[in-house]
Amino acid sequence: MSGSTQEAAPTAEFRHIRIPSAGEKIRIEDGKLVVPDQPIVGYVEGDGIGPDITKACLRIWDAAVEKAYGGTRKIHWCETFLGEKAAGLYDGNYCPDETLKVLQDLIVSIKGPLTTPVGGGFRSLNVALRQDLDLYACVRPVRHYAGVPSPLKRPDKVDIVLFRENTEDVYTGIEYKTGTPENEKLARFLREEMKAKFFEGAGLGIKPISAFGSKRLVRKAIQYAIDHGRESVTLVHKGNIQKYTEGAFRNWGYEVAREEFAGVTITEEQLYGEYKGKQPDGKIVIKDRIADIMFQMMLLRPDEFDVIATTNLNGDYLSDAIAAEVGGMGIAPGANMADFVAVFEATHGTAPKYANQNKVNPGSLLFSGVMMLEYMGWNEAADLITLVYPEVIGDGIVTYDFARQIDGATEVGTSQFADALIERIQGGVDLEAKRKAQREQLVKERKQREVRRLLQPMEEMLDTGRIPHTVNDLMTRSLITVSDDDSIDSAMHLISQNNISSLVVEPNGNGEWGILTRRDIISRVVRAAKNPLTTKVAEIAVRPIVSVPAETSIVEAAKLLEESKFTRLTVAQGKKIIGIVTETDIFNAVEKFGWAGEGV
């Protein structure tokens, strides 16, 4: 156990936890963490190899926060029991509701692995934090450190945050096993009031994506992204096929991003369209990618992306692949979040044939710590690890698991490895010196990037996935209007001057919108004889217009297109004209990105 654990007697509230007697809590004011200089943190050690490593990394915290502070802040820990640990004292209860509460009430702790006992009966512990302290996002930095063996050739271009949303989707287990009475009635439901269609005997699932469950992960994603210097925020999602809930949870997401963090925020059409590929100052880039396209992003262009947002499947998928560009689940942090509470984890399993064994490496437990010491805003001390670590690793000093990937590696314990750590954090790091060639190389790359979008920003587009599917992606954002009492002669000069083939024409007095185009001015001005000069553009231009809405599918699009008759549409937020798009504009979308179509 950590030197700095305080021991104090349980109180009549609780059976055995004790509360540290120095130290204070962790709170909230004004919507806001307020960490104290010692604050009291909740610990699990965990099952299996949990106390192997946790007693390991307790020891790396604390030594990093007494050296980055001078002794002038201290975390007082308060063990708290999940597991086997919390089935010995509370009479094989593996969950008890003292340690639910003293976790809300500490707000920030840290946990290693768990197992689910074997029966019926049980939930996973993981999501029984999950669903009883409402912790909705997965939080899951994956990132690659200097001499940690990977697969890939460039593995220092991935670093990215992952916000998994923790409480939809299929995980809500909403299922129905094939030759139940429940799956019978509602397999007919679904065949004779939904016409639906699907094999006989299927097991039936029902996936919820709502947009209370969606806005609240994307906030807390883009707010991420604003607090820590961010370029982007990708939206991951299956939203081609499944549009009311894949691709809902992508609508949602933009809508946070429009109505919420409007000063901060653009789309990535905006820094196509109308910043030519310069990303402006302060700025954070709103991105979609479906989720197959995504897994190949990570692989051939992971640097192009920064925070991910998805759901809770795809961020399943996602998280630990990623991880496996980098090193594996065994360096891999994570931690399940509400709105404040949050419990940080070590995102592997118990590994119960090295138990006791002082054998494994204790990288995730170590890095979710670095997380909760960043969250708490301790940055200096989350640094030291960080900035130490790699030296460690460049050392060849690393547990079994590297050892065997490295040669010449010298092959040490648990305890030996913190032992190491804990030495180079005490001999002296340079922070200022190793945080400003961190910077200099993340403007660097930045350059890098925004270069390539000026010069070339079709085949940018296109390397980095980015595949239009609505018609917000195609639209023209910079729209030329004129009023009714325009004069023909006047409209024909703009469309000639700014070379495009129509105008909108402003709300007449019933508020209705119209558009007058090359066209129109042809058969309806030249044909007719009519006099430009003294034709107003209230007796050519057509109403009503066929506006829709910015996430329209392009396929829905070009329906409307046929069945009206007309060339274009434009794109209405409210009662708000914002754009237009044409049957050209899918034309060349299809043409220059290929056609994934509704199916695909």
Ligand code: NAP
Second form
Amino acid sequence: MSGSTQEAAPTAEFRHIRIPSAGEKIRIEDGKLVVPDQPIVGYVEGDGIGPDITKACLRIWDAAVEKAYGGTRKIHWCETFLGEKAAGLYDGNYCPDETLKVLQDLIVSIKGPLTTPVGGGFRSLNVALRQDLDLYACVRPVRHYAGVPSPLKRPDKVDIVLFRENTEDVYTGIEYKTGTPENEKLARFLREEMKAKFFEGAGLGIKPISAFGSKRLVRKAIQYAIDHGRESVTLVHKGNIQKYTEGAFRNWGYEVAREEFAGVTITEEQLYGEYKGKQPDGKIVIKDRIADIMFQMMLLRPDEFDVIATTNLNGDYLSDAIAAEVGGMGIAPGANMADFVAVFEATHGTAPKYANQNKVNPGSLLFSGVMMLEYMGWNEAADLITLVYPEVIGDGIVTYDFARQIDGATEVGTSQFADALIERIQGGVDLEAKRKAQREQLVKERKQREVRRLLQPMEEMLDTGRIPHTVNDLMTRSLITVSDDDSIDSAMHLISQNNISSLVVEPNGNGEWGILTRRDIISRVVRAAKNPLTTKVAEIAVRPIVSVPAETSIVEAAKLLEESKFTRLTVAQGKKIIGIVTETDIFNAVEKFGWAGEGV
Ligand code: NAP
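We have the form predicted on its own; now please give the form predicted together with the named molecule.
Now the full complex is given, and it begins with the chain already shown.
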């Protein structure tokens, strides 16, 4: 196929697959992927436009590896067969067992698009691969490449990696058609035993979401964030409505972070609370967003998001929507992954009308290969491709799909586009300078976000789609303290100068903190006709006060306020008062952010 295909040793084990005799298999040792300098990597060229793009990409990947490592590293490609090519070789079998076995055995592979034959009881090939190799995470990086047409004003702000759970949710196919005995049986059970209410004749489907499935997906996303120096992992869910599936996904996600990555993760709550908006070095922020808000956020504030972990259906919608935002539908890469086994793939279909015309854009498969090189730890080769790509597009050298969107562009075929990229790669790129510029840009953007969080935490929450959950998210942190011996007159000056409604009163002899509000002063000093100059704070301060820990939920705080008849609660960390939450704070937050309900 490509110039790099190795001499193959026929193996009795396989009918058509030839494992290259040169090269070594990638292996797993002590829970880590070990990639030799001469690894054997599997590929499936795919149907329709598959052969055209695969041919082009193999040449580009090989050129990048050659240039990056001066010949010390080289991929030994092993062709495996799925789809129409497999059917031709294996007596009509589109998904031969030996292909599945080799893909599993080689650990890392890449595939072009495949035709799923219609009818005849065939499983979708992609579903078969996913199930047989237990590829539970669908990973889609989405970023913008300069020059690629996009409907966004600032597509450069999009740079996310989405981890979509691949094995459960409504995709398990547990569905019962209306009018069938199964549907009627389930409907009866739900109505009679579970007291569920729904319209007669409804089709019924089940949405299973498990701790096992959710946790392994989130674990992979967090590990990715750690390995790639990312800033945050956002759990995207619809838990405000589906509490025990989507809401549970969110909770299990936080649990994994807490239990398995405690040293390297903090929650967004801690970021705003404990760290006052300043992200500590080496810590990844774990946050969550409701799915519908996430769609808005990806248009309005995409730079706030980095790695995303989400359930199957949300991920399906979200990955295509985000890819489309950066004009990347045609060039969006992807991979389906198990713990180690990974199949990288073009995300578009076989576009049969363009088959064998040397016409289409190889971008999707090309960048899936870039992901693959990164997965192998061959970042220098990956970066070479990523960095020269915008230069070629910038020169106006593009395939037909981009040519129709870019004025004055020169349309070239798939292989000519590959030639242009290879020429650039071979010409050499100052990788270090470009990486340095990228790093500096990243640091600058992170700093800007940090400053906004520090200066306007409430506004930031609102603008970035965060819904407050606990008193920590609402409380006033800048507390002003007075002592029992201060006069009410000086306390009034403090309240007035700082435009606040209450002061914290230092502990008395019994160690009890107190609080002094405007309202207390009006009712117990002014109305009682006392002299503020001679009245001491101790006489008016309210003690004992109701203190709650920072992680108290808003619902809990509202209940306590009601029960205690106070208008405010103090928030304590151990014996120290760190904030105050008032009825007004809760009211304002709910008015601003809406109310997602308890448990979310
Ligand atoms: P498609 O093959 O993705 O093609 C739809 C349109 O997308 C094409 O007509 C073309 O648009 C554009 N397009 C796709 N790939 C392109 C590329 N590399 N460069 C430029 N433009 C590209 O979707 P489909 O027609 O719905 O599906 C065809 C077959 O693919 C079906 O058998 C389906 O089952 C299969 N499929 C396989 C996979 C997979 O293996 N991962 C995924 C999806 C679909 P214009 O005509 O407007 O230029």
